[in-house]
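First, one chain by itself in structure tokens, the form predicted alone.
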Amino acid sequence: MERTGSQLIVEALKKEGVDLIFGYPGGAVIPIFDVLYDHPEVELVLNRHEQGSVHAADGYARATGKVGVCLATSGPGATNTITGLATANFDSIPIVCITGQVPRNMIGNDAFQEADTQGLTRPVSKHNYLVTRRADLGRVLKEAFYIAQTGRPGPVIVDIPKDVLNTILDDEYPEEVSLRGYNPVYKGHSRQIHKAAEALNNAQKPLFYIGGGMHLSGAQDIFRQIVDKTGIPVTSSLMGLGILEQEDPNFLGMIGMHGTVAANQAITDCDLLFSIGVRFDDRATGDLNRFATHADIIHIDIDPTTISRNVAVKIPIVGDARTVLEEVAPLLEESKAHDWIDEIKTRKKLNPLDESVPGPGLSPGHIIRQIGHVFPQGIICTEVGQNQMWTALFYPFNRTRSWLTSGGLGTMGYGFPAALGAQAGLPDKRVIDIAGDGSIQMNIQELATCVDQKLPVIIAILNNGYLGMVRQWQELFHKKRYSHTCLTAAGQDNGPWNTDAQTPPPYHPDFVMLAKAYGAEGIRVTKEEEIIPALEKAKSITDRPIVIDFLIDKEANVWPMVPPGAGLDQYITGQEA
């Protein structure tokens, strides 16, 4: 069938089951937008910035389990995607990003809006292509979707010159893909699986450590069965939250810099660490010389380059988490480590999370608990910083794919557009972005997108007038020298919040007025008794986004905390500081 490159792209999207994409037009991709004009079955959400498009595709992918697709033009359009691509690459999120490029005869001539997209995105993607022949376009797109979602998932970029988009060719979108040398391993080695099961059955102080790979592989149900069968306690990385219910008696919470006391103690004292789909990143492990020093480590991961990268692994198993766990499960027995399990559960009871704050402002921990009360089945997104860590500690996560956050890159400005993408993909769910007053401003232009799309995303801003996590470090490690982290109107900390409703807020912007300017709903909450009514009001609004500006305590900190460079056994709880 004769068609242009742009027509083949839209045909490819339909063949891959894509009915929703995120994007922003520009000169080099006008031919694609022109074809989309006649194909409403592929809906395009018009973001207000290309970074918002990538994060939205990312949030859509994390929440739905499908491949997220975004579309951007050449030059600055493509470069604006890089932060989002790096975010997705770190967290192994499947995205296909299609970018326009200047015509082939102008590449390398400093043409208007030209950038070396392939070169720029190589370090932040799983794979990328520059399509220089119209005849290759179908094969490349087929490979892009296949690579993005197989093995360890990740973003794939397809950069297409404008003249390739306009070239007519008689071809079809391929039904199958063949990639020599790319053969992801899903099934674990049988001998290694038996060794791992035997080690776990005989351990005196066994511990599970789970990560984001569990969500990606759909391993929640089989892991639940294993925990019920063995009774072994479980810790999590930031990205593994939601696999087990937060209130499950076997679940100790996340480990790491802001991990729970019980989880960090368990890592320090265990003699066998059975880890699944984790990266052992520095925020999770702290000082590697003090990490799990008494333990033999088992590590299951689909990416062989992850295993033994940061910690010494005694029993490596390369494979898909769910597939391997399904093979391990029949070999496991109820744990005989009753003393250890009792001790761990006692430690958890003795070290509850503390939501108290030092000053008169609202407690962020209490607000997040109330969000969990009103929206127990919500899909929760965060920005990065204190808002992210408070949410990880206090929200009652209870199922897979309900927790969307930038774990590896730590991208401020991620949460809101990711929430937009999740809400667009799952219109029957309620999506809540928990943000800081600094991070929300990095992509707040997407309020216009949400209003236009009638997406009822709830943006809960924990407003302390600071870049809170940096301020916390300045308080603890730089003698309260709050250098350029105060966001209040005067550029300096001017005491407790003035909660007089008649007085303009002492910071920029006024989030309530800003929300209304975009056509969204805006609510300010200054008193504890206003929290639930504000959340209930937000729940009742289903045709537009809602911004809730919570004025939290200005010097509330995230506790516990492991200081930078310290071991997980060297945590502070706030009582010592």
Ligand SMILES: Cc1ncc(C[n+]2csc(CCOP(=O)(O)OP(=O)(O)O)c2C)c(N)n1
Contents of the next structure:
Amino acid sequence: MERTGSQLIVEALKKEGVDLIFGYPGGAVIPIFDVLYDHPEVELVLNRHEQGSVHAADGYARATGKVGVCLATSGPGATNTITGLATANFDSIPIVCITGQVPRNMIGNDAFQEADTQGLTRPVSKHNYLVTRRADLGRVLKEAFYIAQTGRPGPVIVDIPKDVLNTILDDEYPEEVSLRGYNPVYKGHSRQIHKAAEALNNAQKPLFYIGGGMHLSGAQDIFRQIVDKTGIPVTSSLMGLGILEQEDPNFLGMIGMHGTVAANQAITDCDLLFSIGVRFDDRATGDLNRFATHADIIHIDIDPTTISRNVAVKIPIVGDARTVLEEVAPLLEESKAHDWIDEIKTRKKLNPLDESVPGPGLSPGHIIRQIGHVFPQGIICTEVGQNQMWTALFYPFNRTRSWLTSGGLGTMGYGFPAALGAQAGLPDKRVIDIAGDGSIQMNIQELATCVDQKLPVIIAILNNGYLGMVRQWQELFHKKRYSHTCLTAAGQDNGPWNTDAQTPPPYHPDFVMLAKAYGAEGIRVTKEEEIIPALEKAKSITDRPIVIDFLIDKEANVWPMVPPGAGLDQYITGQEA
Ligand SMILES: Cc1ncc(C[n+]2csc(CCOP(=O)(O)OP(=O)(O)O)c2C)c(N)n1
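Output the structure of the form predicted together with the ligand; the preceding block shows the form predicted alone.
Full complex below, order starting with the chain above.
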């Protein structure tokens, strides 16, 4: 069939089952927008910044399990996608990002809005293409979708010169893809699987350590069965939260810099660490010389390059987490390590999380527990900083794909547009972004998108008037020299919050007024008894975004904490003094 490159792109989206994309126009991609005009079956959500489009596609992908698609123009449009692509790449999220490029005869000429998108995105993507021949376009798009969602998922960029978009050719979108040299392995090696099962059955102090790969492979149900059968305790990375219910007696919480005492102690003492879909990131492991020193490590991962990269692995298994666990499950027995399991559960009881705060202002831990109470089935996003760690510790996660956070790159400004994408993909769910007052300002413009789309995303700002996590480090490691982390007026801390909700606090901006200026709902909460009513009010609003400005204690810290460079056994709890 004769058609332009742009027409083929829209056909490709339909064939790949894509009915919602996120994007922003510009000269180089006008031809695609022009075709979209006639195809309402592929809906485009117009973000207000290209970074917002990529994070939205990412949030959509994490929450729905489908590929997220975004569209940006050449030059500044494409460079604005970089942070979002790097975020998705680090956390293995499937995205296809289509960018426009200047016409082929102008590439390399410093043409208007030209950027070397392929060069710029190479280190932050799973794969990328510059389409230099119209005849390649269909194949490239087919490959892009295939690569994004197979093996270890990730973002794939397809950069298309404007004249390629306009060139007419008689071609079809291919049905199949064949890629030499790219053969992801899903099934684990049978001998290794038997070895791993035997090691787990015989261990005196076994421990599971699970990560984001569990969500990506859909391993929740089989893992649940394994935990029930063996009774072995479980720790997770930040990205693995939600696979097991936070309340489950076997679940010790996350390990790492802000991991729970019980989880960090268990890692330090175990003799067998059965790890699945994790990267052994430095924020999780702390000082590698002190990490799980008594343990043999089993590592299941779809990406062979992650195995033995950071820690020495005794039994490596390359494969998809769910596929491998389905083979492991029948080989496992109830654990005989009763003393260890009892000890671990006692430690968990002895070290509950502490939500108290040192001064006036609301307790962030308490607020997050109340959010869990009013929205137990919420899809929870966060920004980066204390807000992220408090949420990881205090929200009662209970299912897969309900936890959207920038784990690897730690991107402030991720949570809100990701929430928008998740809400657009799952209109029947309630999506909540738990934010800091610093991070939310990085993509606040997406309020306009949410208002236009009638998306009832709830943005719970834990407002401490500071770039809180940096302030916490300054407090603990730089003698309270709060260099450029105060966000109140003129960078001066004006003492405790004014808890008279009628008076705007002395900081910029007033988030309640800002929300209203965008056409969203704005609520300020300064007293404990206002928390639940505010959340209930937010719940009752279903046609626009709601910003809740919680004035939290300015010097509340995240505890426990493993200082940078220390081992997981060297945590401090905040009660030491
Ligand atoms: C884009 C980006 N810039 C800088 C940082 C470094 N950083 C990490 S946490 C943080 C402070 C976050 O402050 P806020 O959003 O107010 O959250 P809080 O820690 O107070 O909850 C900063 C600046 C980052 N993670 N991302």
